[in-house]
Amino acid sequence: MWGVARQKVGFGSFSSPILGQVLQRIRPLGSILPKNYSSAPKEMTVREALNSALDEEMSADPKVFLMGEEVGEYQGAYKISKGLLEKYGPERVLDTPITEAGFTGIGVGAAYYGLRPIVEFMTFNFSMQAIDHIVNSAAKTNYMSAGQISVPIVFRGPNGAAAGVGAQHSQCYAAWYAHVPGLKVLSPYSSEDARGLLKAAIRDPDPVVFLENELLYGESFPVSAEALDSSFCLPIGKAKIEREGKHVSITAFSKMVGYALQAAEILSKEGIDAEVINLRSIRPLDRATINASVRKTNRLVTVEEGFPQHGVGAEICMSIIEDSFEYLDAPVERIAGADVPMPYAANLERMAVPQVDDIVRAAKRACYRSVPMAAAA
């Protein structure tokens, strides 16, 4: 990265070697005519999807580079950056010291000068060491410079609970960063999400917080031929309806989307047709899709791993109250992590994180199908 920076001759301009690379590698915008894609989906893990997105964007734009702890020689703590050091060299895949505040600040400064850094945190819990650079330097500079300085940077890494890593390594930062004007916050579920959203994040002119999930890295999902195209990109701020339904809407993001889909299958056997919305984007939030769904089903269950107070679910609930209150036939149900630091013991950890059964019970309550406690006694 230092070598790239030395080639710069002034703010927002590049020397002829960089400019030549840029002119030679203009990213295709896609044909106006529709492409003929094969209908047969391919299986791909979330890890492979993230790796391929990084590879393609680094190939398409010489200003894109990756930095973080163990991203190079070790090929990433979770092997997301496998093969990238060999292909792009140490000036574009930088192993950093264990100093999040230091390398995040370097990344933000590089973005000020027109480069496109991707800063990897080994876990988003470590981003707290760098939160001043993320919130005060990256998120606010475009506004404070009256639009003169863009900050095209991506902060990415695993977020939320893993397994047996204790309170300090198990927090969900979706609500933390979604609170900040100037940041965009994305949280993929499937391989197609991971690939399309990461490409969108890297191409975006603003700082993007990209929240992955460690437990999803090894999960395989079908990926369409369209999603495998190098020009593929998902829109930021648009949710996806993973399953259509008519009785109750369930919103979720990241790993909780899978839990919501499992809950919907269980509910279908009991005559409850649940609609599952994969948020994908936490900020901006796709309020239109959520409200349209609730106006159809008249019920809502929000699901998230994070703490309940001031959470993503709370914001969604308020959006429904403001825009679709008269459509509700039941109180909104909110499923979230327990309001305690994450326990280390496996049995207590499971109790602190939402489970499929929690979603099923909440949906039944919303549909007035739960068994009264007096009858169950």
Given for the second form:
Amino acid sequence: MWGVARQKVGFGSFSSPILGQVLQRIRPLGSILPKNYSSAPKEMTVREALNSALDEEMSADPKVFLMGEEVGEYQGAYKISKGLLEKYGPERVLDTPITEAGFTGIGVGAAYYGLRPIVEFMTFNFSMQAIDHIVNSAAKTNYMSAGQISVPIVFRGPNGAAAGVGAQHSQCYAAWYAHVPGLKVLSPYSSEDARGLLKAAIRDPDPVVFLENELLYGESFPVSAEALDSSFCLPIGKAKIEREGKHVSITAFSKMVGYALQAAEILSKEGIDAEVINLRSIRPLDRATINASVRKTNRLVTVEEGFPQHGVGAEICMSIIEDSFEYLDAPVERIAGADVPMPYAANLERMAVPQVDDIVRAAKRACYRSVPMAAAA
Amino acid sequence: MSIRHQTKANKEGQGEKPHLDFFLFLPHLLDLFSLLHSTMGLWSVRSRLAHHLGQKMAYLGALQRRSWPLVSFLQLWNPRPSELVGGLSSNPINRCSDRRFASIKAETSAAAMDDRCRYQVMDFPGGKVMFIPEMRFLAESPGERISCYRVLDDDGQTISGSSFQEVSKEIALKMYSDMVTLQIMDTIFYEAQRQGRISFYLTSIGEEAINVASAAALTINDIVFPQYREPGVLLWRGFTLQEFANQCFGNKSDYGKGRQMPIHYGSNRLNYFTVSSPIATQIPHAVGAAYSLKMDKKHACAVTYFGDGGTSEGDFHAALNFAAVMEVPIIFFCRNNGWAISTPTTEQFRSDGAVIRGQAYGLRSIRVDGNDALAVYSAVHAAREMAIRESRPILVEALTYRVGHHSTSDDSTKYRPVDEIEHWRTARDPVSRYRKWIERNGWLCDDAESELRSNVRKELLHAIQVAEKMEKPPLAELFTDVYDQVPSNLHEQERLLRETIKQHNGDYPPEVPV
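Any chance you could show the form predicted in complex with its partner chain after that form predicted alone?
Every chain and every other molecule in the complex is listed next, the one we just looked at coming first.
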């Protein structure tokens, strides 16, 4: 199921080493990966997954380098780049002055020249100070230069709400960046997603926005042997069916996938068999998988953390209407964050972000197990 | 290539001025000073040094030869920091690092408090600083503007006392020919826009010397990140008139596949990055490319051009700061032409132009007469040497005047006097000034001049005719290059578009190939 990417690999070729060598190369960080490889699935946190992906790609291609605030000496604001400065030196792991506009512009310039920078934003909220370079200098350049200047750059960092960090540290930018032609936008959920998609992003010749999630960094997921291989790569533009079902389709990305899976568990006890789709790729959106799922279940709930208006769910809904309208047995339900800047107080924050119960209620509404919201007004 | 030295420069109202040999000598002096400071007693060295400098700096009027406590020595430098050329402030081990802590009034009351403050040095993050008990603010301006390097006078004569990089006859003539070509190109394309044949154009009138002379001092391996008023650089490197015309007409031979407005030229082959409209975004890009050159250990630098208006953008500040911290080989070339559309420099900044800001970020900088081709050539030549050899950023500010309107969408007579424009177009024209110099050398005669002009004109008119008649890019090019591979949704959209065209053939413009 988790196939190796079919897209072309830009630099070098990757042979498939034996697993023991793979483990050495990953440099486990006080890790839980034993040396002897048994058949039981291993666990890895998202942080370790990202770190290992960065490490492997930097080691495979000398043009790849990392830049951002605190990525070097501090080992990364969230320790994602731990150990990299020590291993690769200050030329390839750059601690930058505080200027998102500055270092994003510089990263884009390096990409124009032919290097493969990875620009880290401490959170994507701060990417606002650099968004001109992301959109006008990175996304549009291959087109405007008619293919003469490609921009193989990755912008990554935590996106969306954390816990108690307030409005300027909690916004989800999936819809903002997915709006722009020329960008690819990815958002992993599990460790395997994180590894495979980050590797794919680094190898991709187009600019990629890689939206992580701070609260997921510490979460552990099982990873298959295939995922631990250094040539592992996930295809960009393919969603994953995390849980198969037949009564209602639930789309989600990043942290909300976990919530959707929990909601599916609750729903199954009430006789509703939900299919959970982990989008993985916001642009390009895997319309084929979503539509196929809705044609099977006839009901759809979209879940996202970001603001509702012009959000990812709105686009998914429109895609279903365009391609599978006759298959819908109920209006599409959209679960999103509250349409307010994120409040700080814990009780208010909880109410501003979707919770598992919200997803359960929406699925029930879609299945006509409760009164639809409009009728209750 | 030799550098010509002459005797003292002679500027009105000034006495002896520091000149090139002093520039080279001073850093070594200060190295010596700092070294001896740490080992021997301070006094003997300082007196010798200060005496030497005293002779040089007599016109400052700040000299107090009675005694040389460290503090008053430092105050010696304060009143006219602008007169001090490169070596002093950029010397990293210069113990007088914080020389700018006094106001202009410092000279008079200096000696009294010196004794108390002697040797009192504080340690802070960033290094040691001298401290003083008197509160003094740095003046908002240094009192006198940074002087401007110039080689040719208004009559095309080399100024006595000037030093400049020699140019061979071949290069000199190519420079002249390209400056003339640029002038003619600007005139004819501007007219073409007025006739409705192209949608937009932007001239570089008045900045021909900046364009061509700076390009001549670079090599083809130096990567250029232009703003938009530097087509002369591309011309120098070999972009043909046909290629310029193709881009302006957006035909199928345009390297940009008709995707951009006119004047957004670009050429990978000639190391000239495609012009991008937002102001100053190219400046940090250039730093990124310079960093890449450094990582690749190439013997080349990045060069980026921008106007006086561009120095207000955040990107300018971030890029200069970064370049200094990362120590990259780059030349920042500011074309200070006095106007940012209708905004004069008095409303753009309150600093002394762009050159003064270089020092704030830790960059070596120079101000040069942008209408003097030889001065621009020499300055860029020297800047390139330093940038590559020492892997450091250099800021060059060229003072000039934007003779043309901002673009074809602008009528500058609405915000500036017509006679001012005419004065700069005629009396201060860089091309005729340079021509006089070439003629003095006996390298050009009148016949060659008019033959050149008519040839260029004929070639350009022909190129425009060809470009105008040529087909536009085919429909498929609407969808390519958004990504490296065309994604499925765009394939789908193209299919739908072609179906629509087939069904409604009459509505589709006939001259655009399907």
